[in-house]
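Presented as structure tokens, the chain that follows is alone, the form predicted on its own.
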Amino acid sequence: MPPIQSVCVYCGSRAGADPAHRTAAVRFGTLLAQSGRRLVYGGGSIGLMTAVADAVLAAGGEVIGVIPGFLERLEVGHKGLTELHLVDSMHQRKLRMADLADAFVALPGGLGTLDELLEVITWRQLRLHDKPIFVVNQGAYWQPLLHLLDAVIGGGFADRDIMRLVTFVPSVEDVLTALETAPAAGAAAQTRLR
């Protein structure tokens, strides 16, 4: 088994305006399953989230979803997953997803995706984990985030070394290549989130 066995993916609960984002999500899910890694995600049956999950399942992979009960009751929970964990809150969802993952990947998404991504980057900065974080900047979707990080550094609110907390890659294929060489976080780093 590869050192990184579970990958948490953050992405949109909508498909987005550019069909290339859905194509990339399906491609990533397929490649992830073919690499022998399982998907951990927000458990939804809508948007890019379901595109990734369905692609992993179609390629014979495992998918673990984590969803708060209130979203499950609104019938947006995916019914065909390997495992679906119900939690009480959005906060518990993020923590459970992080606990179950060896690495994090952000595809295009909205406020929820941005929230989840920034939280795991901050947790890494605080040394609560040392799991790799990848942002797929396909079509320069996340370029504004790169500009924001530069502004934070330029404004004196962080040092330039925050850029080492996250790796921006141009395609989903580049994530799979990076996962092959990324070291798994130590056991101590994996337990400090609690």
Ligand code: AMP
The other form holds:
Amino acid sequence: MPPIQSVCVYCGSRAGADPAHRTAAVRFGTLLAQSGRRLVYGGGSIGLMTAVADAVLAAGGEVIGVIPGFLERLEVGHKGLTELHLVDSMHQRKLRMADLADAFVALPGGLGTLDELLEVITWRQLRLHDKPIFVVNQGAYWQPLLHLLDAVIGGGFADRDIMRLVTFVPSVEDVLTALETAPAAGAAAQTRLR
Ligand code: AMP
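Having seen the form predicted on its own, can you show the form predicted together with the named molecule?
After this comes the whole thing, all chains and molecules, with the earlier chain placed first.
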């Protein structure tokens, strides 16, 4: 069994303006399933979220969705998942997704994606977990975030070593390569999420 068995993906509830983002999301889902890993995601059937989930399912993989009741109608809860966890709030959703995952991957997305990504980065900074975090800088979409992190460091609000908390990679293929060698998070760090 590989140490990283479940991968939580954060990505847009929209498909975005560049069709290459959807292509990359589908590719990621296919590669993830082929690598024998489970997908954990927000449970919706819209945007890049469903592109990844549908690709995992089409390639014979397992998908766990986690969605709050109030969002199930808005994001149209996906009906074909291996498991759909219904939770009470956005905070429960993020905690459950983080609990279920061994690693986190951000694809292009909007405010929700940014919120989810920054939260797991800050939780790692606080040593609440030690699970690897990857940002797929697909089409240089996340370049402004890299600049923002640089500005935070330059402004004296964080040390340069915050860049070790998260790994920016140019393509979805690079995530799969990195997952092969990524160590599992320490058991102690995993339990401190709650
Ligand atoms: P977005 O990137 O905004 O398209 O959203 C991606 C996912 O994040 C969707 O499942 C949204 O429901 C979710 N989301 C949106 N806003 C938030 C938020 N403030 N906190 C957590 N998740 C959110």
